[in-house]
Amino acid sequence: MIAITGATGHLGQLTIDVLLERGTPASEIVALARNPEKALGLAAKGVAVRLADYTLPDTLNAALEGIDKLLLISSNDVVDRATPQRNVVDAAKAVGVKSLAYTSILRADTADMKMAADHKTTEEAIRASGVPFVFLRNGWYMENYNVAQAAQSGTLAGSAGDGRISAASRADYAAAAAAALTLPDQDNTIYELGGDSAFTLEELAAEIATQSGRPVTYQDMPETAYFEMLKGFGLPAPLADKLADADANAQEGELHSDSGDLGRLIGRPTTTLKEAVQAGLAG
């Protein structure tokens, strides 16, 4: 039995779709959701749905009962994701989950990005639990960039300078998660996942301009100014802070990976910059 946390989120739903497409029977997949009513579409596919809330430990042991492999999709709590994720790790150990895959971040154990701290803590908790693990250290997501908005405004803003970013699509990372859950000999494996080809934000802006037929330029900003701009767009301050920090750390190579792990794991080339921009402009 395979369980997916955060199953109603974008990555969770895509991972379940990939599992089904690759032949995993729906009867062997369990969708774990904080709000099971949002998982009716998954239930319609024959997938079992169970209540599981990271912040409510009492829901977790029952949710993981009988589960062999678990995908722990990282929480979207940017203030403290480590504590609720530790609840899931503790429950997995308590009920005897045989393998735990976790969506982490590039080089979580050594990265300087503020966003990496909770991932490092969670990885340490998983190691300490003794449950065999797979760390899916996901790089940046192509979907983090609103290319349609950039095409409309004529500006792509950031603080990444000429740092190269090995972004991949959400579908790429979902395929990697599905592979980690189904391929043999995955215990205690670490994958540094990123797109096959890296790009700068200036190159991204140029590709948006080419495909949209509109002038688009990259506006490189100091980290503090970018942080204020993100807050002005309505992002909570903790999230704006971590996004601006990640952009600044891109200049130091923290969003770049040439490991090739992602393409090898999913058995195909990763989504290209051209393809990602095309999808973004299509909506």
Ligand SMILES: NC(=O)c1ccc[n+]([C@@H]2O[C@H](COP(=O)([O-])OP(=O)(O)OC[C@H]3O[C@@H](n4cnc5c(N)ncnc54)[C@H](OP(=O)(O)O)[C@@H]3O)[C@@H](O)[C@H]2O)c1
Contents of the next structure:
Amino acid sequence: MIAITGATGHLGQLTIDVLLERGTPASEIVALARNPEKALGLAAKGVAVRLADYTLPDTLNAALEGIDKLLLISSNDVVDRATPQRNVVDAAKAVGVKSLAYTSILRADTADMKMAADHKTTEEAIRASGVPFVFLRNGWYMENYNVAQAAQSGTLAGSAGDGRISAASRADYAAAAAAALTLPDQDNTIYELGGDSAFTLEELAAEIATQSGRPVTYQDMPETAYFEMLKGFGLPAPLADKLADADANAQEGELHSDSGDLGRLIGRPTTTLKEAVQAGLAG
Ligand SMILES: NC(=O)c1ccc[n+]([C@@H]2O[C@H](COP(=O)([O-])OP(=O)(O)OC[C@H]3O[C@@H](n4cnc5c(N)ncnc54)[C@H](OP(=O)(O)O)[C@@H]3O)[C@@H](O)[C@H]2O)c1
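So that was the form predicted alone. Now I'd like the form predicted together with the ligand, please.
Zooming out: every chain and molecule, the one shown earlier first.
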């Protein structure tokens, strides 16, 4: 039995779709959701839905009963992910889960960016638990960039300078997660996952301009100004802070990986910049 936490989120749903497409029977998949009422579409695909809230330890042992392989999708709590995710790790150990895959971040153990701290803590908790693990250290999502908005406004803003970003689509990362859950010999493996080719934000702006037929330029700004801009768009301050910090760290290569792990794991090329911009403009 394979269980996926955060199953109602983008990555969780895509991962379950890939598992089903690749032949895992629906009867062997459990979708774990903190809001099971959001999982009606998943239930319609024949997968079991169980309640699992990382912040409610009482829900977790029951949710993981009989599970062999667990994908822990990192929480979207921007203030503290590590404490709730620790509850999931403890429950996985308590019920005897045989393999725990976790969606982490590039080089979580050494990365400087603020976003990496919770991932590092969770990776350490998983290692300490003794449960065999797979760390899916995901790079940036292509979908983080609002391509349509940049085409409309003529500006793509950021603090990444000429840092190269190895972004890939969520669908690529979902395919990687599904592979890690189903391929043999995955115990205690660490994947540094990123797109086959990297781009700067200036190159991204140029691609958006080419495809939209409108002028689009990259506006590089100091980290504090970018933080204020993101807050002005309505993002909560802790999220704006981590995103601006991540962008600034992109200048030091923190969003870049040339490991090739993602393409190898999914057995196909990753989504190209051109394809991602096409998808973004199509909405
Ligand atoms: N690499 C990147 O560029 C990047 C970008 C964005 C996010 N991320 C990380 O990757 C994760 C997955 O991405 P995504 O696009 O699928 O995000 P998403 O659509 O926001 O999904 C997050 C999922 O986590 C669930 N969740 C949050 N807190 C939970 C809790 N306490 N207990 C149980 N479930 C909880 C959410 O449940 P609900 O559906 O009930 O809200 C949702 O299903 C994110 O959560 C974030 O950690 C990475």
